[in-house]
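One chain is shown next in structure tokens, namely the form predicted alone.
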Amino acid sequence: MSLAAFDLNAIGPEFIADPHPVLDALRKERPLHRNPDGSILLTRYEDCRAVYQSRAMLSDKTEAFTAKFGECPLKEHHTTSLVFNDPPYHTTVRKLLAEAFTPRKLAEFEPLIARIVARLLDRLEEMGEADIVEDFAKVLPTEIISVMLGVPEAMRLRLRGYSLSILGALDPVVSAERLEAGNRAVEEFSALLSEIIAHRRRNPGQGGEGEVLEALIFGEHDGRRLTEKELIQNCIFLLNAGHETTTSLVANAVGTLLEAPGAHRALREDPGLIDTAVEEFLRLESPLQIGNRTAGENVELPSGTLPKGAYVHLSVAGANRDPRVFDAPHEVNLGRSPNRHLAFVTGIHVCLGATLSRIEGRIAIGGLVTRFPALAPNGPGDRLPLARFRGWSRLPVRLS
């Protein structure tokens, strides 16, 4: 197939398994690639960065999601949550949600994360072999998000399934079964959150360490509080943004180390590399692979012009391996500095939970490598069958 005929809306398992041969070629020869439906795919770093930082590029997806989903729970969720909206709504909701990520709250989370990781590592040591996704990577953010939102322990096992089902419906190619699963996940999680929120309204002041739900319920900005719908849908957004990103950060890091013994050895021998290592894991295997914007006016980019109304796909994966910005971009360099990757986006939509995700990654990945220096593969793993998000659904390892 020629590059000119490439269609992001018709990609299959081969692209999902390894998108980089196609992205490398597009970045070099067709940096503003037009798909058959008229949408534009960007693969160069400077183009993607410029789009994310431009106020002329819009995040509101009401029209696009109406066409994609119709009137359904998925549309209500994605058109209400923070990430797919623009100012002034975005500004107000972001300031209200920011109560979950104040320096005081982040200071509460670090020892909490350390305790959870230590408990999980003890359990892994008893097991001897494990699925790093099921037994470690997904458990940590599940616990943290559950604490933040006051989700009862009995309900927590459902959270990753909800997150994957909702996020999976954002892929360029979505089956009817995946749409049904996404709508069901929004409905079920909304009902659960409604009960939790009602209980917290009746019992203010009873939140435990790390809980932020009360601040989201009663917090105000310029006299404005979140409505019930906004509260529920943005709590779901916090689950999706924080849960899958951290699960995939940790699992992708382990997968990278298993495939790069030299990097694994370097991190074992110098644990002080962990901060720059986390940034390199985020760059190499960004949990978010594709972002989207709509041009509110003609926008000039380094590689050309986006016409007003253009629907744009931003390849975070392509940008983060752009050789114009990153030396030897396909190689693992745990000490890479500077490392201006776009894994957490940039501009007004920069990830609200980026600092928390980095803390989780630093403690979890660093602790795993230190506790289990003989960490090794234990059979083939399975990638998530998603294009927009990159991670593992299963990654078996031996721990000693």
Contents of the next structure:
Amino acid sequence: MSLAAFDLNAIGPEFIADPHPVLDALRKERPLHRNPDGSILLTRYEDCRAVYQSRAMLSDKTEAFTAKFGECPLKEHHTTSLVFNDPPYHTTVRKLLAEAFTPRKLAEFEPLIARIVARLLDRLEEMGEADIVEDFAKVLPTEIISVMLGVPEAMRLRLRGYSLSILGALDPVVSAERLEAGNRAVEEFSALLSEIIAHRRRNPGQGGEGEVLEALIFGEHDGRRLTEKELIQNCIFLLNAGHETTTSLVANAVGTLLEAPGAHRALREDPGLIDTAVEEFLRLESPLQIGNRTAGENVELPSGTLPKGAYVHLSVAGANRDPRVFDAPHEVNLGRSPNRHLAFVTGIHVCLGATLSRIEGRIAIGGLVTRFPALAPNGPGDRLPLARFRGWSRLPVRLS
Ligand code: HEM
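Rather than the form predicted alone that you just supplied, could I have the structure of the form predicted in complex with protoporphyrin IX containing FE (HEM)?
Next comes the full complex, this chain leading.
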């Protein structure tokens, strides 16, 4: 197939397994690539950065989601999440959610994260071999975000399934089955959260260590609180945003280290590399690979003009391996500095959980590498079958 005919809306397993040969070619030859549906795919760092920073590039997806989902719970969820909205709604909800991520709150989380990681590492040591996704990577963020939102322990196991179903429905190509699973997940998740919120409303001041739900229920910005629908849908969004991506950060880091023994050795020998290493894992295998915006007016980019109304796909994966910005972009360099990757994007929607996930990544990946110097693959793993989210569904390892 010629490069000009490439269609992001019709990608298959080959692209999902390794999108970089195509992204490299597009970045070089077709920086503003038009898909057959007229949408534009950007792969250059400076173009993506300019789009994320432009106030003329809009996140509201009501039209796109109405066309994709019709009237259903998935549409209600995604169109109420702050990430798919513009100011002024976005500004209000972001200010209210930011209450959950103040430096004081994050300082509370560090010892909690260290305790959870230490417990998980003890368990891995007893197991001797494990699936790094199931037994490690997904447990930590699920626990943290559940603590933040007061989700009782017995219900936490269901969260990742919900999250994958809801986020999976955002892929460019979605089957009817996946749509149905996404809708079911929004309904069940909403019912669960409504109970938790009602309980906290009746029992204010009784949240445990690290819980921020009350700040979301009672917090005000410009004399306005979140409505029940906004509260529920944005809590679902926080749960999704907060655990799937961080699970992938940890699993992708382990996958990268298993494939790059030199980097693995370097981190074992110098644990002080962990901060720059986390940035490099985020750059190389960004958990969120594709973003979207609509041009509210004609927008000039370094590589050309986006016409008003254009629907744009931003390849974070492509931008983060742009050789104009990153030397040897396909290689792992755990000491890379500067490393101005776009894994958390930039602009008004920059990830609200970036600091939290960096702390989680540092403690989890650093702890694993230090505790298990013999960490090695134990048979092939399985990638998540998604183009937008890069991660593993299974990654077997031997620990000793
Ligand atoms: C490695 C982990 C993570 C990655 C790679 C990541 C990535 C991203 C990206 C790319 C966006 C911007 C999407 C867009 O505008 O197109 C975003 C937004 C967001 N993220 Fe994260 N995220 C991570 C972890 C978290 C965590 C742990 C939380 C919270 C517990 C979180 C909460 C949010 C929120 C609330 C937004 C929406 C911000 C807005 O629209 O203003 N994220 N994240």
